[in-house]
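Heads up, the chain below is alone and in the form predicted alone; it's given as structure tokens.
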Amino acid sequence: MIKTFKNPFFSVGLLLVSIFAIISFFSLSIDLNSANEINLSNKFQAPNLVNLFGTDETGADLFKKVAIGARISLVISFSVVFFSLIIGLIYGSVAGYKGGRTDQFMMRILDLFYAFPGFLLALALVSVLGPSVKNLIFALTLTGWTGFARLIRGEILYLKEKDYIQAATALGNSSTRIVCRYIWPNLFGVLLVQCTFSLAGTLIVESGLSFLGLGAPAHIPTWGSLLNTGRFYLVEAYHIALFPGLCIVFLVLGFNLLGDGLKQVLDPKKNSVV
């Protein structure tokens, strides 16, 4: 533990992550009908002590849209990952471990969804299912499942061969007990390490899907909607676009740097689970 927090990337990473959080934590106190609340005659003010991040062209306080959209994109991008995470971690431990034909159909099954765009799928399912934070996360999952599953499933074949999965197979354990008690503790660092990664790529999937008004319904800000918003108004209250563009920049950068703060720290094939 000690040693992963004198790692610097993950020590930032981690610093930038945990300042976004808070912010999240903080918007729970923020009613959505005050933060959307229209006063024309204090719109488009530059930040000052009053308003952090100054006003929207409404007069709303964009801090608070700023505080709930990262309240929103926390929410949507661990939702992604976790459910992501759960059919990448069953799909890839039945084809990895069954191996032959199984393996070659699930595999087949798999490329299937690579060939087409991840982010260009989520556009037409979103576009099919309508604007909501459930389609969203419904959409992103369907689009995210495959990179767990291919890595958990090249994991499994090399896990398998290890003398320690043969001479549980030799004493009769069942597939099911081999997978759960030898296969899976010895994934935990790599998909941390995936994870971490996978939070960064779904924030800026679900930042472009807002931007485009397929996201979070209108009347929710995000981040996306908040940035496209702001490119009307680059001239007079440049601030409109900047801070939720600058949000979106170092949420991401967190997480990356976490990511490689834990590639560093985690090596999987030294700190295996016997």
The other form holds:
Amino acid sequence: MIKTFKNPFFSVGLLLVSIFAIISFFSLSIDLNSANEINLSNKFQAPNLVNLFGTDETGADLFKKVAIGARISLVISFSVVFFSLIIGLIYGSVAGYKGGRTDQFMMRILDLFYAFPGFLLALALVSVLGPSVKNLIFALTLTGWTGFARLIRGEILYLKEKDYIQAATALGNSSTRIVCRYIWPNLFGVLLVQCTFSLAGTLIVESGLSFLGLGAPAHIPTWGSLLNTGRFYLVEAYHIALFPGLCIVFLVLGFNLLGDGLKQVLDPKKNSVV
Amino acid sequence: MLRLFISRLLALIPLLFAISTVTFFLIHLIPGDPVDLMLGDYATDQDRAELREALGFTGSLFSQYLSFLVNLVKLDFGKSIFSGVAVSSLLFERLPATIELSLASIILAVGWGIPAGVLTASTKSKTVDFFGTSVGVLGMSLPGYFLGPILIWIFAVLFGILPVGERGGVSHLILPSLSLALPLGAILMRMTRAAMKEELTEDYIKVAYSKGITKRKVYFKHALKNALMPVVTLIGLQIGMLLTGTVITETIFNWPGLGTLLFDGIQQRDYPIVQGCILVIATIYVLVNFVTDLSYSFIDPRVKTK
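For comparison with the form predicted alone, kindly provide the form predicted together with its partner chain.
After this comes the whole thing, all chains and molecules, with the earlier chain placed first.
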């Protein structure tokens, strides 16, 4: 445990993610309407003590909007990774443990999902379903679960040949019990690493869709939509693009560092080069 | 070799079929009537009927699907709702710009990512090694849609030395391709670095050294060749990502490619255009994966026998 915290990647990553978690917790106290309040006499203010990140083109405080954006991004990323993990765990376990024809058939279906570029599918889905947080989570889960399913299936194919699983089978345990009690606990490390990288990936795609106006509805500030607004005012007020952009980079960086750190700690021999 | 090629090629057919099916149902199973969505509340029944006719939304879903497939084989993607121009001609007009941007980006990314990976993997200097690690993880975390505005700010707003937007000479290509190539190259560097470091600990490297082969030859001829396998997979995957990534980059830089066509199509709810763009991008994606798959057997002769 102490070894984990001593890992520089892990601790810096944890610090970054914690900062954003705290900001988004406090953003719960910010009223959405007050954050969106238009005050044109106050527009394009550079960062100062009253408006920490300055003000945007409507004169609203950018820090408040960025804080709400943090919450939206975290909620979406964690929900997507959670649902993807559950679906992937069930799908991958059934395919890997059953093997044979079932496995072949299930993998064919998975191949179809892989054949379709994920970002494009998510983009098409959201544009067809309309922008909302729920639709975004749905679209990103639909493209995100395949990575988990493939990874889990591979791990299970390898684990089920182990002696202790053979022994558990010989003792008459049901397959559900073997998978849940004896196989899943062994996947913990691999899945934890996959989850952190997946959080980073989801965040990038989510912000990208928001950037294109295909994320949350327009009145909800997201990092992507703020960044998109900011790029039109680079000359007057570069800070409108800078702060949301930096937030995306730092949070994604936090998740990636967490993943690298965990990978090094959990599996010091294999793949530890970063 | 030929048999492998043909069997892989045949495997593409169900895949392309599946892609077109998914695309069709994506557009046609929209909750609510797309015709209502497009025309708004004030349209007359005649307007609706005309648009339905124009879109081919008449008859049962199955018959619509069949005629969609038949038209697809004839490369007929329908007509744009807004301009009335055939979607296929729009696609062919826009495709070169996207290919140009993607190619420039991939060349730039491979050009700096792989050498940087080899260099930072083979160094004994701690600073260079740390630099490699930092650039790798930072590049992974820096999305093109943030890098793009930064580059515009630095090179177009502050210094005013590079143009933004529209396709033109090489100078127009620099900023958009950089904003795609820098993160992409970082990912390639990370992968090359990891694979190289692993290869350099293998026994055959020691053998090569003991035979008196120069360091450079050991790195580039022995280690890199073996380390390249996962990197090639990654390049293949990344080209696919690049194609979809261009939707955002093209929008930022006003690049007249498939990405902006798709984006404008989405904005205007011009479904034939959206459908056509998705089909073309997904098809290129599948073809790139196909070529990547085949390239394994050129790089690693062991794959052939499998």
